[in-house]
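Here's a solo chain for you in structure tokens, the form predicted on its own.
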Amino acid sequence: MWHQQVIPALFPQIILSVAAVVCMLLIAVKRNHAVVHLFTLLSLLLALGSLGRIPGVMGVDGLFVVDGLGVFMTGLILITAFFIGIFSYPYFSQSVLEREEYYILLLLATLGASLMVISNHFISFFLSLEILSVSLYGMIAYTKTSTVATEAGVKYLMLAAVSSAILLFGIGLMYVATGQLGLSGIGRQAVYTPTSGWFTAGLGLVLAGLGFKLALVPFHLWTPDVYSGAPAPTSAFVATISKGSVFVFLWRLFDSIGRDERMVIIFVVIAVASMLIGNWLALKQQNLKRLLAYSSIAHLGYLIVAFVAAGDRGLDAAIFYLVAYFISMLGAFGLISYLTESGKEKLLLQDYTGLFWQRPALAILLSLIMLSLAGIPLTAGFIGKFYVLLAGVYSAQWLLVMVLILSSVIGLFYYLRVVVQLFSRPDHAVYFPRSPYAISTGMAFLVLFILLIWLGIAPGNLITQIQQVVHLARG
């Protein structure tokens, strides 16, 4: 009976595990960058459908629990893998090498992401931590033709381990201190050891580990660079999947430990230098890819208020956030993908002048994302920023919705810089190609554009399926 109700709950990570092997063995058997392509996005699509037949809570082996939380973000996850996907195949398509072994990495990080959003326990987020990361190594560096690809790669590669052994470092002063890896046998325990100088260390380097991989300030550095560096595909999985699983499982790590004065004040802290900091060094920005990473590490900041609100409103503000800013996301990185013009990304600003006379379409597209992600009325970020804003005020905490809104009037400056730069008379010509593969890839912006304005003016239904989420999790 067991094995009865796990498999069900881990079909959609089961699916992902065969088919990377499938993939794998497709590409042995002949190259054929269309039917590669294909596989993985169907693959994406059946563990999708898979979801539908998870039970409502349940834990798995004190690995993992599969609950409201864990399925909606792993839903969230996989549609967002397969807009990737649709993007991946025209930019790679222009490349010489060989593209079909960047879906096995695509269908590999997704598989690491899906199964750290359920993770219960830090053997299981550790080894899930890694099969993303290690994946991301391969994404980062892919066109490996590029010296800007492959030292961004490098980069994040040392930077990752280090904080990979940082973050390990602390889960062992936490097992010290607990004798526990669960994070409900820590949370537990934590309530007699909350003083333990050991637990206080780990959980300190634990905290430094995620910020890592957050891109939380003071451990952003690495950001602008590896988002410049990596194909766009690439970059708009670290911006979105990887953040966002990692978010989760921050979440539920301090959900069972507790937040106590010292740890809020932290937060705070982060919370404050990061939508500072990061607004006001993307101010400064003439590359549009470090603009959006600079951009980023605001945006966790303000995630990081919902996250401090904490309790279900907080949950309910955050989950949103990430919709908002994930769909945000994908479309900004999706159209320098489509842009791309034989390997080559349009990455100044100043590239991007005058494609409203050009092509109109994506001249919308993307400043309605710009729009979205100032949060602007009538777009997903708007709701999402307000929404985190209300968690903050139901909380009290009034120095962070302060800085959140005078950060967000810093950021209104440099995105309308670039809505500016899009509908700008150009003094020369320009050119902006058009992709062969503009029907696929036509019908991902649409349906981004569609959800952008749909969840600025009628955002109550996807509320509504948070807010049982979020039961849900509760239990």
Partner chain sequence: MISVPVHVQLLLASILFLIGLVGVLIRRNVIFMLMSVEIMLNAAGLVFIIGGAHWHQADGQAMVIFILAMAAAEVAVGLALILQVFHLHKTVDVDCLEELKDTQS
Given for the second form:
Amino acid sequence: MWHQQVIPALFPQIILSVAAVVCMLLIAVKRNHAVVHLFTLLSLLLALGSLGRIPGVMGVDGLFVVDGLGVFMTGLILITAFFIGIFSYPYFSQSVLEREEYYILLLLATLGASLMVISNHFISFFLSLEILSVSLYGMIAYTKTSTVATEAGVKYLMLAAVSSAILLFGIGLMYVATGQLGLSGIGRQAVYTPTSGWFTAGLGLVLAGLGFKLALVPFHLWTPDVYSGAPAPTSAFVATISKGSVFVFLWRLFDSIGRDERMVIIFVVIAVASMLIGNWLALKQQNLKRLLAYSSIAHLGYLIVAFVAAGDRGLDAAIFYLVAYFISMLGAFGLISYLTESGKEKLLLQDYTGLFWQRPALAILLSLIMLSLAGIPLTAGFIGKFYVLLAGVYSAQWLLVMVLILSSVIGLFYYLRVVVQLFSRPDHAVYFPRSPYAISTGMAFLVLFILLIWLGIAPGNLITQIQQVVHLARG
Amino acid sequence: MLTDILTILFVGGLLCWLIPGWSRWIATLAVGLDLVLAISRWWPSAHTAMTGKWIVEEQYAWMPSMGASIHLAVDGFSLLMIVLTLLIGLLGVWISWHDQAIAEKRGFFHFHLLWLIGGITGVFMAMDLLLFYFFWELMLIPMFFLISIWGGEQRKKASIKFFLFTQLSGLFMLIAILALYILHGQQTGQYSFDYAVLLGTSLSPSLAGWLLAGFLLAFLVKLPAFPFHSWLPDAYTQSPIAGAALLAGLMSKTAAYGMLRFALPLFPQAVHAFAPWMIALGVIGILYGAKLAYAQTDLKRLIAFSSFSHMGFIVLGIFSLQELAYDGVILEMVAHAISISGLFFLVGMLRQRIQQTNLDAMGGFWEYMPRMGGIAMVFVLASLGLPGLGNFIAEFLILAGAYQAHVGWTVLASLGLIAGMIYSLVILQKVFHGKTRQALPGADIKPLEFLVMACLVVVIFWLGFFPQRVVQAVDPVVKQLKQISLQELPAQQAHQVFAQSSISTNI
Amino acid sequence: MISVPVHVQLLLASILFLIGLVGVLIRRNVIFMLMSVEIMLNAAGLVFIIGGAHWHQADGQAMVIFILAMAAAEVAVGLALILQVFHLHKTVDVDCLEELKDTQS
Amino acid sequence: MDVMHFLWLVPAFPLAGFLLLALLGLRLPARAIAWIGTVSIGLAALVTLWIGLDFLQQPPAAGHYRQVLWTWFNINGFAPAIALYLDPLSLVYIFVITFVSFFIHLYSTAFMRGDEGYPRFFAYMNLFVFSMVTLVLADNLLLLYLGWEGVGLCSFLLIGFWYRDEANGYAARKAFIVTRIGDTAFIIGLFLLVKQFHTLDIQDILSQAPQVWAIGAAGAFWVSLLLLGGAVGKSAQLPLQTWLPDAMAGPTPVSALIHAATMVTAGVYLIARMHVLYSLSPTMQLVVAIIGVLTLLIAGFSALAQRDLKRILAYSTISQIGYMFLALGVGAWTAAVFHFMIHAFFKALLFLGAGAVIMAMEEEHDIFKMGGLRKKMPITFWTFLAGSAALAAVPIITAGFYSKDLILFDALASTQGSTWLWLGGFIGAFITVLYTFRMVFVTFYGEQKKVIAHDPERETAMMIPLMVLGVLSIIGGWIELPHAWAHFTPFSHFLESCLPATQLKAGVESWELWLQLLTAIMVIVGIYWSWLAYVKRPALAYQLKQTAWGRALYPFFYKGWMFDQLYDTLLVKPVVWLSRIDRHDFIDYIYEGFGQLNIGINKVFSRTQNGYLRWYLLCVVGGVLIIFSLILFV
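Given the form predicted on its own above, I would also like to look at the protein as it appears in the form predicted together with its partner chain.
Full assembly next; the chain just shown is listed first.
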């Protein structure tokens, strides 16, 4: 079992762990933001490159399964982390604090997430979750002089701890009911004891725990506070990687134990509530980060539609959706990071009034991101939503499909509000800083821009890729 | 050739953006070149009756794993609409040549304008349902920006309202497209969005009804028909002139085109069940729109509602399922596009001169602008359906066709002719007649403006006296549609008729 | 030896968990809340012990060790944050942390 | 070379004139404008004359000539063409139209001189002639409708010619809209014909209709009813007559040309043209006759009470067209066309004369402020008198006698005629005499109340038309003599190939002389009474007005039997009210409501985001409970 090939299969995770340690040592030798920053980016790239050496589907001691899905998501997470790394530099370079440790936390959190997407066992899942969460506590409250960051950190910590406890309790109950902690083992057992009360109760608690991480209604209330309190790069991380990885585990879990009819109903309820309430909450929101938080609630609701649709189509849809959503969210928070002026983020929509007239490129990127989030053609978000709808229609989830449509129109309202704000002519002179570290960020924006459009116009390649990956997993 | 047309527009748009100083010339060149291209294919086709094949067809891979491809094809009908789009687009570029309202970021304006034209053109070309939807939505974005950046006072509200309405309705169409795609895939194992492939799908009546409802919702909102017109006055009034002309002239026609090209042929049986309700909506729209138009005190709003009223004729014509009416609808699509553009251009010119569009501020302008008054008269008369102008033939054929099937509704709709006259005369009399409200020496029409308006005038007269060109060009389409009214024909057989006549040559 | 039925054992764990939960909900002092969370985590640990014992496996026990380690890490970060809160707000009352919220317009 | 091939020139000349004036009018000198405007019509008139002579000498084999210019459109066999159709009926019409138009144009060159809208006036007038000729020559109903609407448009434009005065605009709008109501009925009739025959070709319809419809068939009834709707609108007959008196707001030559001689008789033309349909529906034909009688009476009484010279003439026009309708209604097709022609001459003359008077009186329209113009304006007076005599149908010497007498006789003697119809017509004729000579006496006799500022008699261009038309008003009737006098009826004979002869009851020919005698006495009595009341003892008219009846009826007649007030209350006010109350479109409020609903929901949920950690925790617990309850209860 434990043979030579396992090492390459886990290369990315190993590289990330080593990088975190090396990073620590680097800081101990000399604090240099640029060096640490570059090192982080390089190690993320290295980890990404090592993905190519993975030989094929393989299980690791029942704890991990390195399949197509896992590899794809690991790649996605690494790329996303890479972008977040880029955005972190201008953001923190203006800060007076020690900023180098942030990159250790970033590497660790990425490690946790990349472990989670290949977790096939509750122990490994729990471990990766905690690596992710504990790093996130630090990342959220990183600007320790800021009251809001600290507040966000405390809130996230308390809620995450409670939800961890709930999750653990649920896992425990499932363990008691089945005697298994591996997903495949539980799946085998679940077939025989599907109606066991303890098992179902445990599953319900696990659902609540995962729902918290995914910020699904009714476990969503932390999202806006944490997003708006945390540094923008961290918000990006919470919005993208942390949710994406948990979503993958959710998928694996239910693929193993099967989608019980009652569970489907619960998911339908959660999805409907998330889509509607998420969008309703954002409707009049004036704070861009909170708005994005609410929007992310709704987007996870859309993802759950794909989840309920299930099957290859559902997974295809979900993965594509995640890609599109990651790109959009990254761009949005990246822009917020970029426009941050000496640690002061531009939070309110009115701070962005007339961005177009000063920095047209940024305004166009942000508009495109908003349109992508709204699922308008020409953008990746459209294909994502189209895919999810396709999955929904295919599995005849008419209620979900209709709610998706209606809520996405509610959503469109506030996305357009943002866009209109960008293009309205300012009453007074506005000033948007030009960050001195614009080149890498600019390149990142350009890449995101191209990706948004390219995936929106010619998604054929990625779709084929995803389909192959998914079939590889089943293969 | 079709991809060339689109590429020229999209690339031209980007160039406009990159080289703002030359954007007007680039836009002129791009649209003009396309216009020449399109006319060079359309004009010969209008001479000869076609045999039901596409004039030009192109297909490229897009999302092969989903059965979606970039399938573009045109027949006389689509080409006609494309020519029209490009013509009005070109005139739109010219009429806003000196427009101060768009002086800021002019390159970006032309970028949006060209992409809007491109989106509309794409809608008229797409023979893949997903691609159709893609272009359908693509139109919205530049339009939204045109309104929200260069629009009037209420532009924020107007642009968002417009986008919300059209987006919501579009999503229903998307659902219907997806459902059709999946149903067809499940029946035949062939998952494809291709128009020709999907035409053969056999559906249960209730299912077909739901799917048709999805399509119709999108089309009725975009048209707009009663009671989905709420976005219209705001969007039309707030958008810049070229945008308003394209919005009222062409974007609404994409809806009519969609009904004729997609909704009717795809669901011929369900159409019959829907027809009476749609006709009722159409007639209510005609009368209610006219009533609203009459009540307005703002010239742009008045024209906007007049457009809404005219769209009722299109709905009535399409769902009367009569050959005459189909021809009438297509003529109305062309004629109304011309006349409403003319009216909006007129408002634009007036606005440049008196900085507002309120009717109370106007009056007696004939004294200072007799030439503009004369041109305005042509469009007012077109709007009220004076014989000799294109709109008359169109409305006559629609009503004559509708009369064959629905006497009562047609008589009611004919009252719209009276109502149309009442509000149309308001335009002429309140603006150009009456006491002179303000002195505007030297305000008469400028040479470039004259050129634009003269083009429209010529076209509208040409349509009025030589509509045969158009009738001939769209003959195959009308023949296809005619089969729908043949209820005796069993469903399957009817489908075969469509499939044969529209299936493309091998690629 | 009288073996206690599994569900009774689980009931005990559940009561423990609820005690922790109620503690989290009703205490306003962050430190007490953190302690209550520890109780909840320990209740979860107990469940794993019960499961391990029930199925005669070491998996449960292994999990408990992970839980303990993780709880320690969490408390460490948590206390650091609470220090910071105290530093900034001069209080550890959790209800004072309400700067982040939807503003009612 | 066949002269007929030049038929297209008849509409083409006025059209060319219009286009020239419309495109270049603002740059041309007034003289050039006058030349273009008049010569284009003159050329059309000459071509008409040429074609007409040719037609008389060598009638086409089929009795008509058809010139297809191009196919308008062709939809599965439904293919109206842009085609001209010349038969005796249309020949008579274009003859009258082009010649009368030419003289009126000539008159206008002087009358309109100095007006800032000089080029616009001639452009509109030329467009009108083009439309009118198209209407008459149209080979199918769709082209006819084109001309029909075209003349309506020109009428609208010319009534509102002096656009600065909003009252003119109102009158123009009223004329256009009221006629549009009739036109809409007309076009619905076209739909019915399309449905029934799949063609709009007039001759096809006329030849197929008797095969499809039996006499009294519902289809024929509806078609003729709907076409009649168009006719009453255009010809200002009951119940759509209200626009014509207001239409006098336009320049006087316009009133002469459009609102007296030509356009308003289009309805007569339409019914005469489609006579087969009316023959198939005796009910409708009776309705036509009744409408004619009622209109001629109502308008006649209204004319009696008017003070405005042009309004008197307007009501008299309505009344005279009522006679034509009466003739049509009793199947006296040729009589109607005959009266149309004669009426065109004398009514155009009267209007032109009135124009000269009004010009002399400096835009004064009230006849009671004129007076005594007989000596000062001899040419005007004598020609006006000739026209008036024709209008009053003074026996033997005037053309009006021949045409009107024929109608009265047919109203009684035709198989469809009756005593009642005749009696109506007879009373109407008497009233005609009264108001005509009231007008003449008040205007030209008595004391002169105002000095002549600008003597129109010095304008040759104005006087020639008066004299020519004056002559025609006298001699024009001699081409159709009463049956009782001699069998000299070239006019109806000419029309026979397209309009059937009047069917007379058996043994009625002997009545004709007696009726003529009766009419002659009536006319003389009428003239005497007017003379008595307005020249000899002016107090008599005043006393009559002061009687109880007079006080009740005079305002009633003056306001044209209160039709305007009736329609205003019944139609106009409700419509205006309806559009006022819903100006902002109630549908919009519904959507706004949805928006507000969502914002309300947003407020509710927004409250849950209150920032309190423990509330958030509680919600998490609540979420768990929800999941549990879903598990348990679903």
